[in-house]
Structure formats: C-alpha cells, structure tokens
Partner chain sequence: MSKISRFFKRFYLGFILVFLYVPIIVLIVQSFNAGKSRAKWEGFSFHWYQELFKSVSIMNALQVTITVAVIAMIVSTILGTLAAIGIYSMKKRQQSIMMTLTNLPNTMPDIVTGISLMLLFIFTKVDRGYFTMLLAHITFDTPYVILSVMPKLKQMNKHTYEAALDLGATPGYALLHVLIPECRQGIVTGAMLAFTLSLDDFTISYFTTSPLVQNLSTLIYSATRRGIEPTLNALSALMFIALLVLLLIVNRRTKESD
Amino acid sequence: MIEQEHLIDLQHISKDYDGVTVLDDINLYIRKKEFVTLLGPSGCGKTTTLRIIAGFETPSSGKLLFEGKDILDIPPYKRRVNTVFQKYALFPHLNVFDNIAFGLKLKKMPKDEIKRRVQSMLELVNLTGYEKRHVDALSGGQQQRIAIARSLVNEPEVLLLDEPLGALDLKLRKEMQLELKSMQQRLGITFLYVTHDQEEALTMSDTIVVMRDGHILQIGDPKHIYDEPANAFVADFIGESNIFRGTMVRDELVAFAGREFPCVDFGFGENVPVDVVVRPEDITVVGEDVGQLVGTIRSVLFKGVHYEMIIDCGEYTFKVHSTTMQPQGSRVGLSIVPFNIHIMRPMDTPKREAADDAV
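Show me the one chain in the form predicted on its own?
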C-alpha cells in the first residue's frame, strides 16, 4: 500500500458538556482523497467529532491539525471544509441556481465564474436544467443533491456529511449511496461521513471508524471491520453475528457452545476467556450424522437472497443464513470450518496502524 499524506489529525481530542464526557482522548487521522465514515449508535460522539473539525464546536482539550497546522483558533468560514447536514437548510426564497451560488456571491466572484461553477455542479449532481426551479418544488433526493452541490461549489478540500441520507426513503437512500461514492471518486476530495447505518458505511467507505461512548473501538477498511471485528460490540453492530463466551484451549483450538472447535487463531495463551464470533452465513447446515452440533430449526424467514433460520442446539441458539431452506421443526447438523471462527479478547481495541495492513 502507498502511504497517503495525512490531511487531518485529531490528537488527544476530548470534549465535555457540563461535566459529561462525550469524547475521551480521540486520536484519528484522515488522509487526502479518502472516504472516511464515523459509525456508531446515537450518543457515541461521531457528530461532535465532525462538528469539531467543522469549527462549530471547540474541544475541551487536544489538537486539530490540518496539513500539520493547528486550526482550532480558525473560525469555520475560514476552514477548507464544508458541511452537508441531514436538514439541508436550503433557502426557500431562492431558486436552485441562487442556492448553489450563494457562497460564491458572498466571495464576490465574477458572474461568469459563478455561472461556470454552478453549471458544473448541476452536471455533477445530475440536475442540469433545474437552475430556475424553486427548491420547495423538488423532491427530497433532489434537495439533498442541491445541498451537496452548494457545499462542493466552493471547492473545499474536505466535505463533511452529517447523516445526509437519513430523511430519504430506502430506495432513494441506496441510490444516493452509490452516487455519493461516485462523486467523491470523480472529484478526488476527502469525504468525512457520519452515520449510524452499517450498510451505508460498508457500501461507501474506504475507512470505517467505529465509535461507542466517546471512544474509538476500531478503524479499518469495510472488509477488515466485517471479517475481523475488534470486539463483541463491533461484531454485533456491523452486520449480524452469533457471539459466544468461550475459552481458548490452546493455539488453533477454542471451546464454545459446549464443545471444542478447530480454529486458525493463535497467540491468546492457554485456557483463557475469549469472545467467539461466527457470522450466520458462515455456518453450513448438514446432516445430523456429520454436524459438529445438532439442533432443531425453530423458525424460518425468507429474506430475499437467503433464508434466515434460528436453530436451537439445547443451551445454545444459532442464527444461520442459507440459500437452501430447511423446514421448521427439522433436526439438522451445523458445520463451521476453522477459518470462519473469529476469536477476540473481550473489548480488545487495536490501533489504526494495525488495521491499515488490510487497507
């Protein structure tokens, strides 16, 4: 991997509100031309992190570097970033052209240059010909594109997006995910995206930052985060998982769900407690006579591309995804190959440098 230049560095950033800590010693860097997503549940600190970068919040401690220079004392309008919010904050009394051109007019740019930039942005967001329309007459998706165009027309080095797709319906949200990623790649600028939607993060991001309670739990590319979750919270939050308490018997052998399983993990020690994650799609339904575990199918749901089965193995229950349906009430065997068993130390949180090996 070719190391990209750091554009933004958050160093030991903390933020308190009335004695309540919402960010606790955050360290994070963002590289040029990278699509980074801050992902986590409500209240985890992701929006506060974005607002600190934008200049709308001041941290209680720490440094914020932009290309190596501390910018905490620089006001928002002088930072080389622009922000798109979930509520688009368009001006209802202005048409599409004037909404997009608003910032350029404040800078007193020549009219010809303003027209060129606005037309370029309308082409980028696939709204050529909409210049004279009032924004109130546009759909939610079109309004969102205008908000993005208004932010991009000022040619920021970083675009900050705070859950911009949250107000859209599911079909339009999926379409806009692809459009945003395509836009970012064409423009070659840095996007910092905030969401609680795991699918959005996995679909669009070069790098995902998983947050919880003001801390960063894991940083990595989407495949690394999904395949190698740092702890049980990440495994449960990113996709669906079967998570068990287990014991690492020795290298490449783990005990969980009442029996021992070969695995590929090592270096945990002997007879130490671990968390074990097995994704539903990584469990194979087989005959009772060849399964590592045997259970009864308690429920079957059709999910479009697969069936979701809940299988009762006595004290333990497994969620299994399979393209082949087995009838409810059937007795089946379950097989898990060593590579599909992921072992974690409880609340183990590796740093980004380790995760970057997979980027």
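Here, rigid core means the biggest group of C-alpha atoms that superpose within 1.5 Å across both forms. Quick caveat: nothing in here was measured; it's all calculated off a predicted structure. Numbering follows the first chain given and starts at 1. Compared with the form predicted together with its partner chain:
- Comparing the forms between these two forms, the C-alpha position of Gln185 differs by less than 2 angstroms, with the core used for superposition.
- A movement of the C-alpha atom of Val286 falling short of 2 angstroms is seen between these two forms when the two forms are aligned on their rigid core.
- In the core-superposed comparison between these two forms, Ala255 has its Cα shifted by less than 2 Å.
One more: the block was the form predicted on its own; return the form predicted together with its partner chain.
Just the single chain follows, nothing else.
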C-alpha cells in the first residue's frame, strides 16, 4: 500500500498567530528516504511547517501523522526527528565533542560507544581532530558541519533543516549542497529541507513543495516544477520567466503580446483568461522578417554562460537568454515553439496526488 510508505503525513494543518493565518489547510506527505524541500519566499509558512513537525509549534487544527500515528501530543524531545537550525544553535559552553555527544549522553549510551560514534560523525563531516575545539573558534562552515553532525549522530528518522546554508558564502554553500545530498543518499535518512533559494531546491531535492502565504502552490520533482509550473507565481519564483496575461482562444491556440500563438495546451475552454509563461532561454532570436514578433533590443547584459537581452515588442517586454549576442538597438524577430509556451490558470492549489499523476 502507498499509505505505508508515508513516513510523515500532514493532514489539514492550519496555524494562526493572534488571528493571522500562517498556514492554511496544508496537506503533504513525505516518503521514507526522500529529500523534500519546502521552497518559498519568507513568510510563506515553510519554517512554521518544519517547526510543527519538530514539535516546537502546535497547529491550530489538523493532524500530524508519523508512521501512521498522530504525534501532535508528543513533545519534541520524544520525537524521532532532529533539526539543524538556522545559524546552527550550537552550545557555546561545550566543546565540539560534547556538542555532538549531547544527544547520545541523554540516551545513556556507554562512553566508548559515544566516543566511537562521535569520531565517525566527525569523519563524515570532514572535521576529524576537532573534538577539543571550542565551537566559537570555528568558522561558519565548520559550525554548520558540527550542527549537522550533532543531529545526524542521533540517527533520526527525519532530519529537518531550516535554511542551514543561509549564513554561508556562495562557494561554500554550493559545496555543502552537494555534500548534504551525498550524505543523505549514503545514510538513507529522510531530509526535509527549508529554503528560499530556488537553485538550492532544484539541485538537491527529490520533491519540491512550493509555498506561498501559507498555501502549497505546487508539489513535484525539480524538473516537473521547472518545466510545468502550476501557476505564474511558481514560474516566476523558480527560475526566470516572461509572464503575460493572455486569452486561450481555443484548444492549442493562445493570444498574448498582441498576437496569437500555436501551443500544445488544451482543455481550458474557449476565450478563457490565462497566464502565459515563457522561459527566457526558450525564446529564439531570428531575423526580423521571419519572427512571430518583431522588437528592438533595449539592453544586453553578459551573464557568463549566456547573454541576457531585454527586447521591447511594442508595449510588451521580453527577457531573452541566448549564447549569441545582438547589438543594442537592433531590430530582431522572436519566435517561440508551441511546446515552450506554458499556459496556466491564474492560481490554484493542487494536492500532491494530482501533481504525482502529472509526472
């Protein structure tokens, strides 16, 4: 049965703070050994969701099932989950060894067993020999590794990570992303990761949950989320997008930016208002005479891998990524293949089942 696979099940979870709704009817399940990322802008409720699972917050309504049993009444120190906090929250009065051994000592584990486990954890996070160091004397990256080791040493069923890489610089962050992912795969632990960084989410996750204003907007694997955003917000938040209001004229024909385009979507009905999303890399710059649209290049920026061109077509503006550059001010044609035009209804909140079916 699929049900048995679910390690954590959030059912109709809502949370109010003094009358302000932070989470509104959240439904989500997490499978064993899955890397799930809650992604969204600050204030979307992703951290609150994590804290409810950890036991630091109680939802106003709803159920939280862990292996099928409701655990809302179980205090945080009895839940089989561990958290890696934002800014680490290490214990400054303890050294590295005692920080990592904190959870094991509480389990009354024999001393040599504790020592063995702490050693192997330090090995895992590449900090062998740091046992006696004071945690304040470590760099941000090292402190983060200790925080991860301190949680993982308890062999939790689920590791909850609350923007764990937020305080690190870009290069270190990228390294840690890969390390975390490989750790998760090696140890076979379920990770629930919270971030506002879409790239981080795309790099590491098996499943991404996009949230906004206490709602889940879309659930799916990274490729699905990127290629088939459920609505304009997701499209805009995950990667860069050109978003237009348009009208679905009939099946496989959509009108936006002042003309009609053939597309591959159907089933919206006729003359229905829709959001149209086109990724900047999906627009091809062609000759002025052969393009579907004609425009003037307003600006060109070199971005390393590609050029980013802003092109004005009458009152509409397109952002285009291309590896070849056209001079600023020149007239060009734009063309978009039907497959790359994404049509979406203005805002809806899908259940995960629906998203899974779509994969």
